[in-house]
Amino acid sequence: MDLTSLSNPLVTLDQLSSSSSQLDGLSTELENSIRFGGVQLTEAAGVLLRLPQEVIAQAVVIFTRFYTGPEGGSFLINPVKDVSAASLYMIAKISAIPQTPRSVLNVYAYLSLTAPKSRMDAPSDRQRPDPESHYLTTGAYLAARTTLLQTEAMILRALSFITKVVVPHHLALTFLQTLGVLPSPPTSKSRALAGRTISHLNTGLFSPQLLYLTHQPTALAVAAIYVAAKEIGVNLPCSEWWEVFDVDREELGFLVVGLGSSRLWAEQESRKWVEGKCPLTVEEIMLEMERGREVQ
């Protein structure tokens, strides 16, 4: 099966063992939090756009893509809100669904009034203003719209201007379909099945190995098909069905670990910060930057 149109530019080994972030004196443990935190951003202003799945994905993969390699952008410079709304508004702005700057710039407001102290402490439904009544002033838009464009040719001239994010969720489905697991109509185990991949697919964003970043979106779909067939309990093929997607086992086996630790690692990354928010701004990194020489 030739499935070279769907693959993705992946970063190369030298991006991997060196970030712009930790050459500016960030450890790799905080650089790995503060990437959680900005997913996390990300995601929930997607959420709140009603964005699909797959957009919101697309974004969170640029987002990161900026800030991996020497050449790349740095937590220390370039602020994690900033980065997720141009990150979100330029992979929106080429969808189905394009957004306005005001849209995006209100809900990243709406979110920096309503971010918990702690990732575990969320505020309830009854605590949170309502986002309709959030509205940026004229004063307080055009200075934040300027920053949102300029952030986005930054995150271009950083990328090359390769945007191109294929994501692996439509495959997944796909590939469960070419499988004979996906019946017309499903089933609840079908049903189950389908929903337990893309649960995996969207944990793997997460991921402090960026496995979006270093493996095609093909092989993530197989290793969470993988993955939710066991532990639905659903049988595959007994054939090494997986190279027929252009997968070899040593990958498999490395995505599927990798897909399996990342939700452990996410919980963890949660608890780590119930004391506190994790730091996102340039001025708390570097504070929490501070704290942690204290404690040396």
Contents of the next structure:
Amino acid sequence: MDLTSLSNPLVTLDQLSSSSSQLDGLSTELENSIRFGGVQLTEAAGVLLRLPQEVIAQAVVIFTRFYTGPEGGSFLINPVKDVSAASLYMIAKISAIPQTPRSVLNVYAYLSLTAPKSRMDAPSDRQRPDPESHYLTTGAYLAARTTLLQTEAMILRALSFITKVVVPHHLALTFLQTLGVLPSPPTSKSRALAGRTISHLNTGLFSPQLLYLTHQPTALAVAAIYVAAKEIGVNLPCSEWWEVFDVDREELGFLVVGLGSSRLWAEQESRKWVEGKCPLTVEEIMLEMERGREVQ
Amino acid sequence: MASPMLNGSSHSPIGTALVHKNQPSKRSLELLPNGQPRFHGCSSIKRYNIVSKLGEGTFGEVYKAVSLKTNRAVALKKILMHHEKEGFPITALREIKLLKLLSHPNILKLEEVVVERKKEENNRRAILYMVTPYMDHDLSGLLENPAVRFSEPQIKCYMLQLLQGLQFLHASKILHRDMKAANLLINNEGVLQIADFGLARPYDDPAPEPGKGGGEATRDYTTMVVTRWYRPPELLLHLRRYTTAVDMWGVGCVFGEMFKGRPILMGNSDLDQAQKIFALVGSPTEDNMPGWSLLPGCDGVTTFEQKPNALHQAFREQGSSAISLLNELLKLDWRKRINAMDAIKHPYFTQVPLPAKPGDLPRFEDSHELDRRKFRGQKAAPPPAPAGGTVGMGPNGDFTHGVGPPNHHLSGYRGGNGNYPNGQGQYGPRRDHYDGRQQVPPVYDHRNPASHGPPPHRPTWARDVNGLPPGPGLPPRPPGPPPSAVTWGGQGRAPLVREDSRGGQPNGARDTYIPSYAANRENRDRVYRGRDCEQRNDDRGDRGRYDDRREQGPRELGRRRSRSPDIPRDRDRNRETYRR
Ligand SMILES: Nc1ncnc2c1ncn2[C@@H]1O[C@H](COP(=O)(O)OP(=O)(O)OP(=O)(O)O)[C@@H](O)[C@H]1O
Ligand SMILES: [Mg+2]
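Same protein, different form: I have the form predicted on its own, so give me the form predicted in complex with its partner chain.
Zooming out: every chain and molecule, the one shown earlier first.
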């Protein structure tokens, strides 16, 4: 397979060193928290829409790209909810399972009432809430749709129509197969290995280091496999197996640390906003900034 | 507010109205300290000087323009926004995504998407254009030029390039689904490129393998693709599990068209198309098209008059290897139809006369949709000299093109470099031929944006300096129902239920939600539409495509070009959706 099809455009150093939100006076810490909340929201909406994880992950990357760099969007200008919804809507549109604006907006209406604390809390089929509670009236729907489509157009232009996002999930499973650690029928250990690998990749989506914007999918896949294999105690064939996938030791080392700290950080964030909801609307963010100033 | 779509302020540039309706104090945030807009995104159409219109009607609008920066000629294709209810058209989104992904000398390169801001009354709207390098001709226009008759080395040269491009496309697991002469662009350097990815989509089954035709598909796709005259028999009979072989049929049609100077199968209805095909290559039997009788059939017709294969007769002026290749391409059995990599290796390309080198082909007067009107009815008239005169001479200076005898002597080019035709069917080595003539830069700058083009501080998605992203280009909706045959719920109320009893049927990208959830549980489930719609959803994109086109009524009859599947199918749309 042609390698360019497995790679993503990455961010530049400049884009990492500053952001629109920071220019607007947001602290890095609060910015990271809001991004975390936005990623969580996108995940939760994707789960409710029953989108496959790969599609959700692509939307998360689009969401994250949009807010990155001094020329990206700002959390103080472009509401998290709108950008999250439009990212999901746009990515689903070019996936095998497009969603109507109506489905997407209903889901966001629901989520704005009951923001789940973490994506693990997204309601299962059984607990799905009564749609009456979040069904949008025609007027509200039309207004929301206008915003949705405007935001979609804005994201597309801000990203110069680069809508391609390669996520490493599928790749990681292929690598595991190549490494001969996914026997068929699967063993409980191989199942656990695959599961942990994917779960590390999902955690990486929350990374405050923007791992998905700074590293290619092959590297992410290799790092997730490395961490998962260590955890589960699966021996991978040769000592330098990552070289086979063109990932060097240095990058692998960085990502292993990055994935590990993403997890700690995600747990910490989930705890942090347990009582007060993570600020996501422009108003909430402004309030939070005020509070921050008072504390100082 | 009558309709939110008409809210003028909502069309203004990013941020000014979008977010700050209630927060005017934030406006300053959209500007950098130096007063520059903070977002860059797409550049403005102002960087191009529009020269002329290349086409209109059939396909929205395409313009020829010159880049003020590079001075190179480009084509600007307008992205039609007919369905503001769904936002950015799914077909355009797919086309842009695919074109950005693909980088091959025989595939049209998308340079960028630019935006034009129009002020209409108190509305600002943005119109988007896809920018591609200007190509002097499309094959259909070229063939319509009475001064043009292709020599065999020239046909071989174009065919090889077409096959190389398709081989790459199929190896990249993409179906083009609109192969036809009008979508093949040719420049005066003799380079052929596949264009118009508006119907293309990723192919979810294995890429073709040597000797195995298009293989078998496991997944259903919509059959409402490919312009009728180029539509393969399996699509006319509504096979949903089709393969890359659908594109190969189109190649066969184009091949024949290059010999005849006009499309070889010009059916005036789907049924007529099928009958014309069977009259040319023989009617289907369990032998030549196993499983055909199990297919849904064409417009309800499942039996056809017995006809023998008449290809030899129809192309009797051609050599046996040409007919043999044509036979392979126009095979009724899609599993046995030759694939691109095998076709490249067909003896036709290694027998004399050998394929011409692209650079040695003659130049012609530009031919596009609008130009060709002037040729109409001229085909029989004495051919004027090709515009390029002697510019495109062969190496020996003896190449005269036009209506003369075939220029077999041109074939002095014997693949002396050993790489053309390339038996391996790899495009790698063949690049040499294009080098210097045609750049094949990487699609993206990965880590080092300074390596070409954009200044280093640009975000990857904001390479262009010029415009601040404008307001969303959603044209106000005209009053009254959309132009399709079906009326959808008006603006004022929620759309009516339009789902059939199967439930959950996603009806296009339209809103088909049941406005009240008081109904049964089945209805509720539709709020979050499930994955089970995967297949049907394939149709949605394509229908979007038809929707993007203009109503094309009976005018079609008078035209020489067959259109991409569009409006005639609009009518069938619902039936089709439910058929599955
Ligand atoms: N890069 C280009 N250079 C020159 N002419 C072009 C170029 N791109 C498109 N054209 C002209 O415009 C026509 C339409 O372009 P294209 O096929 O991409 O648009 P479309 O609207 O999708 O068409 P269709 O209705 O056939 O699907 C082509 O047949 C060709 O004549
Ligand atoms: Mg076309």
